[in-house]
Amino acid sequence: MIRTQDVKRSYRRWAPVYDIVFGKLFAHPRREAAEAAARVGGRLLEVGVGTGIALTAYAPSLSIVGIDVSREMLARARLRVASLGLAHVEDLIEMDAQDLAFPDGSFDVVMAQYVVNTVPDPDAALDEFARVLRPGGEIILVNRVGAAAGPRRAVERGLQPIVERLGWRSEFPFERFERWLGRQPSLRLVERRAMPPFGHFALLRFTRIDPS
């Protein structure tokens, strides 16, 4: 079982090397997600902003608020914003994805890259993403999507006790998103696209129906 204190401990260790390990590996999905956000525009919440590695990919026309549960990762994000003069970054705040301190409908885009399968309660985090999203806005996720069945599913289950110590889940089938979406009548899945490496990740876009 993943606990918040375990996540904080894990990302305290990852902070000094995160950009080196994951910078090039996930560069393409970050660009694709940023391009999807630019098409929506407006105010964007990046959940799990980490070291701020994605901040330079966002269109300057966006107004960005970044949150993360790890203060060590946030410290690096703040240095990045200051050193690069990223004026489109509105604020960087230490906050739990499962309990967002924003009013309902605060953002046009809620972005979470490699986050949902790392929090203790993924459904609670997704519910919060939906709550703070404005009508007509989009939740954009880049996330691990595990196998539904077969040998790969068995491998993912076997690896789960090991990868939990690193701060994430290997077993995270798409049916978890489908069950959550079934409890969100105002949301629609508008895109699901495999992302590198090896198609084990996906770009997922959900839009909130505008009642007007």
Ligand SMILES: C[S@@+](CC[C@H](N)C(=O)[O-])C[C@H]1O[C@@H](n2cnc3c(N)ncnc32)[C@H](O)[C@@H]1O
Second form
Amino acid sequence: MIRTQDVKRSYRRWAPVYDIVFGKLFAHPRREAAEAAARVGGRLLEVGVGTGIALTAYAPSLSIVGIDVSREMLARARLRVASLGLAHVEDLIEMDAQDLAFPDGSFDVVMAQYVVNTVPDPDAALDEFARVLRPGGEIILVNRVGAAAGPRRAVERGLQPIVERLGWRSEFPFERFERWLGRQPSLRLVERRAMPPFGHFALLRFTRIDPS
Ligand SMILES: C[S@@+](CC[C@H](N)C(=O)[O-])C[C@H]1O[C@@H](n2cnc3c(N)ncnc32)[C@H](O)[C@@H]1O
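For comparison with the form predicted on its own, kindly provide the form predicted together with the named molecule.
Below, the chain from earlier opens the complete complex, with every other chain and molecule after it.
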């Protein structure tokens, strides 16, 4: 089982080198996610904002609130915002994705890139994303999507106990999202697109239906 204390410990170590390791590797999905967010516009919550590596990709017309459980990752994000003068960043707050301190419907976009499979209870986090999203808004995720079956699934399962100690899940089949969606009658999946490297990740977009 992933524990928040392990996630914090892991990202305390990652913080100084995170951008060097994951900067270029995930640049393309980050650009695609930012473009999808720009099409919605308005106020964006970036969950697991980390070092703020995605912040420069967002349209300056968006207003961004970033949250993260790791103080060390957030400290890097704050430095980035200050040094680059990123005026579209409204706030950066230490907060748990599974317990968001925002009112219902307070964001036009909820973004989480490489985050959902690092939280102890992904369903609780996804429920919170849906709660703080306004009707007509979008949840945009870039996430690990594991194999549904076959040898790749077996490898991912085998690696699970090892990567779990790093606060990560190798195994994360799409059916987990489908099961969650089944409990969210106001949400619809609008896009699922494979992302590099090797299609091991996906860009997922969900919209919240306006009941009126
Ligand atoms: C793989 S990094 C992704 C960072 C950034 N989103 C990116 O695109 O590079 C995962 C981030 O999620 C944060 N995180 C993990 N669990 C969290 C939780 N329960 N609540 C908020 N942030 C969390 C970690 O501290 C870390 O900064």
